[in-house]
Amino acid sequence: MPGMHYDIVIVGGGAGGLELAARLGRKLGRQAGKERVLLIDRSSYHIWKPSLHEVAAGTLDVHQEGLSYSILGRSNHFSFLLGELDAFDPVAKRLTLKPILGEGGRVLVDERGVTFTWGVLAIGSGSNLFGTPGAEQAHLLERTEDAEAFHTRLLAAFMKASFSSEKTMSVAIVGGGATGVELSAELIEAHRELLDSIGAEQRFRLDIAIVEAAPRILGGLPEKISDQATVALERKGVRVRTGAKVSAVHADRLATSLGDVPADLIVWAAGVKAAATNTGYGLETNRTNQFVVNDRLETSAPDVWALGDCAGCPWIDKDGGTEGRLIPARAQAAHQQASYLAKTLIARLGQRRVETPFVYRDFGSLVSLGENKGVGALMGGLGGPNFFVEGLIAKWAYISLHLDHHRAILGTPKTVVLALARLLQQRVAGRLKLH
């Protein structure tokens, strides 16, 4: 297949990459009969990553929620190419995609080459296993496929427990960050939904333990939020074990500094680390394999930028200093970076240069604790006040973040229709996916 060339190539269709492609596509449109922007992703459809814990629990159906990149490209005037990055040459401004394989390893599509004038890497990050023995046995929630695989195992474990003599199943979650906390709450909701649909003789108890090495869960958030979340989870029956460092992962238990934690299912939700393959793309990386970028999101190579979790971007404070801090791996950071880079790249196309640096604004954090419950701090910022919210208000605010992401790529009318369709589907078919 002959090589392809685009003005702007974006690798990675997560929150930041997709929003950037949509913004640029709508602005630039078509030229000489083809789109000027290309988005590349290894999946054919998009799921907002912060909702993967819902997919894992079965309270969100990816077949209804997933958005086709091809359809999004058609409506937003960007091209989409399915593929996984294999090689990246920032000097030649060329990248190579791995072959696409079918059943039995048969090659369906050969490797392909793409050249670009400007390139953006938005390939996200993965889990940091910290070299823990046996950690590869745990379930990860990095991709939609991971969440679906866990859900399949979860349904099997539910079935086994409902017909066992013990009538108990247990889940251990390593990591008390937002993912671990939200997953535990969503599993409680899924279990409750299941009990409402089966007979009394099949009901079983679900034991969930969150294992966190730090002194408290949600360590990156204000202590007040951590305390509120701990109380809410314990009231739901979740065991929160802080100060417990995992030393090994076994098939049926976690070995920790505070003793063993038995588990039928184990999920690893601790630590964030970019892919080791990032170090082989000819760009400067840091100790967690993130691409080192400056305050304009520029990598060490000209005309190549990085955004989102894969970028180690300095966090500029209100006085213009960085104090060695990096912008946290959050969806709101990727959203803001996509908006900034859209302006930067449009300026480059006009032979101009954006001189103002990227400044991250922390709008606070929200954590979902199940249906109609949540905690969070809104309008948190650099020296600004925090407004603490909880309960239904926090839950609605949390949902609004998801809808705002959809609005950025679908527009307001389609987002409203999508939200209503999801609500009606839950009313008709129930909230829990049992197949």
Ligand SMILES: Cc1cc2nc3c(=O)[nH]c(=O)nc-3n(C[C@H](O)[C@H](O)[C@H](O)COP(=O)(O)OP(=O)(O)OC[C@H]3O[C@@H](n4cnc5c(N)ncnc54)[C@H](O)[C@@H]3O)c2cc1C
Second form
Amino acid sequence: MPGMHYDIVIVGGGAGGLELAARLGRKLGRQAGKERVLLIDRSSYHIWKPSLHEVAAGTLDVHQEGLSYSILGRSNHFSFLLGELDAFDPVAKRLTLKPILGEGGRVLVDERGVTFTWGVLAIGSGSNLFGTPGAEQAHLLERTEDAEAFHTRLLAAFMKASFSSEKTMSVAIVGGGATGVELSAELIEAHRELLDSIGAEQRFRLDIAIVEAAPRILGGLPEKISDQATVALERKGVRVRTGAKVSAVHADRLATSLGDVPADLIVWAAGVKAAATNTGYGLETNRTNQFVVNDRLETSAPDVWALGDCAGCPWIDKDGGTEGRLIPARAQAAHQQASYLAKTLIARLGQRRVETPFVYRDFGSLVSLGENKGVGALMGGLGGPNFFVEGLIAKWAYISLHLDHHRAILGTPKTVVLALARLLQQRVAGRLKLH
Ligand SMILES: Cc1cc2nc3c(=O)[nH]c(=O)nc-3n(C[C@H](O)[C@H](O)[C@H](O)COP(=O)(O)OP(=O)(O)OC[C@H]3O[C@@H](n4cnc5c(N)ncnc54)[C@H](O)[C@@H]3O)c2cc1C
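Having seen the form predicted on its own, can you show the form predicted together with this ligand?
Once more the chain from above appears, this time first in line as the rest of the complex follows.
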């Protein structure tokens, strides 16, 4: 197959890459009957990653939530190519995608090469297992497939527990960051919805433990937020075990510095690390395998940029210093970087240069606690200093992040229609996916 060439090639259609492709596609449109922007992703459809804990718990259905990249490309004027990045040569400005395999490993589509004038890497990150023995047996929440696999195991465990004599099942979550906290709240909600729809004789108890090495959960957030979240979770029956370092993961339990935690299901939600393969693309990387970028998101190679979780970008404070801090791996950072890079690339096409560096604006952190409850801190833009929010306001502020993402890729009218359609669907079919 002859190689393909595009002006701008973006690898990774997640929170950052998809928004960038949509913004650039809408602005640049087609030239000589062909789109100028190509988006590549290893999946054919897009799920906003912060929703994965809901997919895992079954309170969000990927088949309804997923948006097809090809259809998004048609309405936003970018081309889409399905494939997983295999090799990247920043000097030759060429990348290669792995062959696509079918049943039994049969090659459906051969390896493909794509050349570009400008390349953008937005391939996200994965989990940091910190070399913990056995950790690879735990469920991860890196990809949609991981969340779906967990959901299948969860339904099986629910079924087993409801017909067992003990009438109990247990989940241990390693990591008391936002992912672990939100997953535990979502599992409680899924369990409660399930109990509402089965007979009394089948009801069972769900025992959830969050195991965190640090002295408190949500360590990156203000103490008041950790305290509120701990109280809310404990009220729901979640056991919050702080100061417990996991030394090994076994099939049926966690070994920790404070003793064993038995569990039917184990989820690893501690630590973020980019893919080890990032170190083989001829670009400078840091110790968590992120591509080192400057404050303009430029990598160590000319005409190659990186954004989102895969980019180690200096966090400039208001005095212009960085103190060695990097921008955190968050959807709001990827969202802001996508709009900065869209402006930069459009300016460069017009032979201009965006003079200002990328400055991350932290609007705060919000954590969903299920049932229209949330907790968090909003900063900057809204109230100047950091202020604490909880309950419905926090939950709505949390949802608005997701809506912002949809607005960037679908536009406002379609986002409203989609949100309403999903609300109605839940009213009719229920929130919990049991199949
Ligand atoms: C359960 C959970 C909850 C979270 N909650 C929040 C939250 O509330 N707020 C917040 O700000 N952040 C949250 N985050 C973090 C947030 O999801 C990430 O920071 C954000 O998605 C990063 O965006 P990204 O574009 O860099 O990468 P991603 O959104 O991860 O997208 C990467 C894309 O690249 C594709 N890809 C990866 N490797 C390859 C390859 N080799 N070839 C081709 N394609 C590839 C993937 O398929 C994916 O589509 C959460 C994360 C998780 C897991």
